[in-house]
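So this first bit is one chain, no partners, the form predicted on its own, shown in structure tokens.
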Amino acid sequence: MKTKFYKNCDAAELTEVAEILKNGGLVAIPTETVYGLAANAYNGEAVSKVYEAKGRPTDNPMIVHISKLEEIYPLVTDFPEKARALAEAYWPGPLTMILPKSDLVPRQVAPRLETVAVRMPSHPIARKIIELAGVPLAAPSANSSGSPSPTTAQHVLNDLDGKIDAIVDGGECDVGIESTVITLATEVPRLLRPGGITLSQLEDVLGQVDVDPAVLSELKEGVAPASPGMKYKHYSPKAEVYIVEGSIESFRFLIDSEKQEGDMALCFNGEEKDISVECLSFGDEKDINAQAHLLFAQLRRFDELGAKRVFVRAPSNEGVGLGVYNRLLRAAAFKVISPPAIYGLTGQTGAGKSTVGKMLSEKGYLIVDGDVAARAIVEKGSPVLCELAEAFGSDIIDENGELIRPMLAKKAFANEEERQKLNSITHPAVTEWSIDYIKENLNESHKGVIIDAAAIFDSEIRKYCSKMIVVTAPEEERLARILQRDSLTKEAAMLRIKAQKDEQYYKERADIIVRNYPPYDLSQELELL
């Protein structure tokens, strides 16, 4: 079959495509939502070809889509004040209502069901090619079943060349993903696919919405799907999806450490340069109408780039968000991941940052130490050991193998470029050594990770943290405690806390600032954590 690209979208054009569907042929259409594959609603041997043509499980119901409201009353055997309320409310556009169905619609439009899904696309081309036709139509998304849904008519021809009569070319879709589904045959009206109306503007108009468990959840085996969207894994490429909730760090921290070769990430915008795997981005973080545009056409991207594992930031569940949420949810075949909640412990010498520490391991974190993986990547023989002796010369190591730390301190703060080069060498492979600590020592009875670490604001180990812990004390105090533990002069003690950044430094990037000097109580301090 040879496939009709229509691009002008004129009288003539619409007439004919009309024309195909009075008999009985295949149309993909554009709507507002995304392109729809189109055939006649009363003709089910037209319907039995769109199955067909997408590789559709035969249970799963279509929508059927009519240009004005009289053209619902041959659909359904009731139009109850609900639904008639809701028409007038959202109709035409993004939102599909289901109704006890009349005997005019064929099984295969809605199969093992006593119900029809019917909707209005406020698409003015859609609306014309329904109304040339003359009949309603019955139209599921235009892409091969599972996979991301056609948002271009270009979409639609590099899934469905040759296998249907015609497509329609108008434009891109404006809100990006199918339309939201609410039933109106059971007692409570049931929200069954979220989409462009949401909970909110339904409950406007209705009252008392419930939210089907399918929105967020696998139906239960055996039971039938009653609207479109609910039963199979949908919407996804041929890469393996993952949706991963919590904060970005977490999210750079979650690739980092189970990075393999053609792992790719969806992100939110401004997010591309910390994620060191491939990325796209599918809106701004709080705007969830370009999410929900966005989405398909970039997870149909990610096909075209080769990805084998795509790593999604989870958006918000408000909303159009649902939406999107859902969409993901289908295309990752429900695989959720969240990572440890991940943060950075520093503060001042003398401050308090170990016994800080040694509180919170004790109230369930797990705690990776800075020094302690300072002093293991530089153990004798270590690659690192010998980065250094070749970047700082071969006396910083003693006739025993080990690293004589003064000569490499004299050599490497001798200046601010020294400095760097001693940081590129050792920040990598500090955080390479922590993430290989998390991985091996976390588990589910941690309530998170705490990374403990004099120089985490300059490691590159930061930026797996979501938020900083500082830990302050007044310097009369720091001072005593220093002379305390490390038995120095009172002079050798001040040119260590003189060397550190003042007070005001830590405090000014800290998102948690705990007080560890009388009168406060270290216990109540660490309360939020």
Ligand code: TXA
The other form holds:
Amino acid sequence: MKTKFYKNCDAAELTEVAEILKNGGLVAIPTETVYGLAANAYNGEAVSKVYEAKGRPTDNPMIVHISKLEEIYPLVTDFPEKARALAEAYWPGPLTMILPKSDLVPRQVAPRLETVAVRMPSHPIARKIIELAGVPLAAPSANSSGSPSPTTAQHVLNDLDGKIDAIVDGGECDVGIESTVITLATEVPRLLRPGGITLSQLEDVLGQVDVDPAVLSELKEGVAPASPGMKYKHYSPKAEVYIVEGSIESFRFLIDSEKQEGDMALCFNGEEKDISVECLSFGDEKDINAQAHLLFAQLRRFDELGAKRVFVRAPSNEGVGLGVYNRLLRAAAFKVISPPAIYGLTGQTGAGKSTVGKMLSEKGYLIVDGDVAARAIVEKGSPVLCELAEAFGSDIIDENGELIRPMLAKKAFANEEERQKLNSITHPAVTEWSIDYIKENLNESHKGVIIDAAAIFDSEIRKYCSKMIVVTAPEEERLARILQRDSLTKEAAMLRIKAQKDEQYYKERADIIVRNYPPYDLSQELELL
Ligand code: TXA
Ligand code: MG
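I have the form predicted on its own already, so could you send the form predicted together with this ligand?
Let us now look at the entire complex, which starts with that chain.
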């Protein structure tokens, strides 16, 4: 069949579209949520064709779309006060109500059910088409069953070209995820699918509203879902999707530590540049409406880009976010990952960074020792040592093949350019070593990871640290500790202290300041960790 494409949406076109529907044809129409694949709801045969075109399981009922309130009365046997109140508050709009079904509704609309789902969309084109057709329209989302719902006419065309009579192009859908579905056929109204009308908006009108367990968790095998659509893997691109909880820093760590060919990421606006795989974004972190608007379009783009795995920054599940989170959970087949929280630990020499590291280790953190990493990467025969010899001359290596540190320091700290050359060789290696160390040593019992490194603010690894812990102590205190610890003259110790950045530098970059000197109590200082 040749699928007609309407993009003017003028009276002549919409009248033609309405004719197709009256004659039992299938037309994809824009709504404010997602595109719907519409058929005359009173024509059982037309409705059957919708299942076929979508490849939809035939036990998954459809929503009937109306344009005026009076159109609901023939569809239901009861229109309770609660439904009336909801209609008054939120219709037309992204809300679907489930009510007792009348005999006029063909069985194909809601196979084997005593109820029918009804919604009055707010999209002017959808409303006009229903009006012109003169009948309510049964319409599921206009995608191939299982793939992300379509939010543009192009998405529909990609999925259903040649399988349906026509597509009406009304531009991008505003909301971007499907309507909220609530059943009023239970004693306490129950939210079955979160969407553009939020749980608290429903509670404002209804008082108590139960949330179906299937909204946020996987159905147990053999349990019949309240809404048949909930049992199917949904909204899914071809790639494996993973939801990643936690900070952007932990997200970067996860991507870098798990990286495989075909990995891509979905993150919030502005986070793309520091992600080491191809990355799409879906709105600002706080802009839940933008996330809803963009989610499905971006999931579809990952298919076009050939993604094999997609890691997604977890959105908030508040308000409309509950709908976004619910769709993502299904796209991910409930795979949610929580990578470790990673904090940097640093401070001026003698401040007591190692003491703090030990205490945090006792508190359950895995400690990555930056000094150990720096030594490990330049071991005799290591690739980094070879690279350094190439860059700075083979006289940085002694006759046993060991690095002569003072020699390297002399050359590398000669000027800024040399210093950067050193960093560009050692930093990626330290990062890689640390990733491997964390992967080998982290277990369930750890609270998080601490990266203990003097130069953490200049390091590459700071991109994984969501917080910086800075240990401080006054200069005379630090001097005394250095003298006690290392066999140095006072002058040498002072030189070492003065060679470092001042305390202000560290404090400005700190998220948590730990005061390691009297009268402060170190365990109290670390209480919040
Ligand atoms: O925003 C929307 O609701 C879009 C646009 C096109 O209106 N439509 C949509 O339809 O998302 P669909 O078929 O993709 O999702 C309808 C959901 C399914 O999960 C289905 O199982 C559930 O509503 N549903 C429909 N009738 C039901 C009923 N009588 N009882 C329980 N759940 C029902
Ligand atoms: Mg659907």
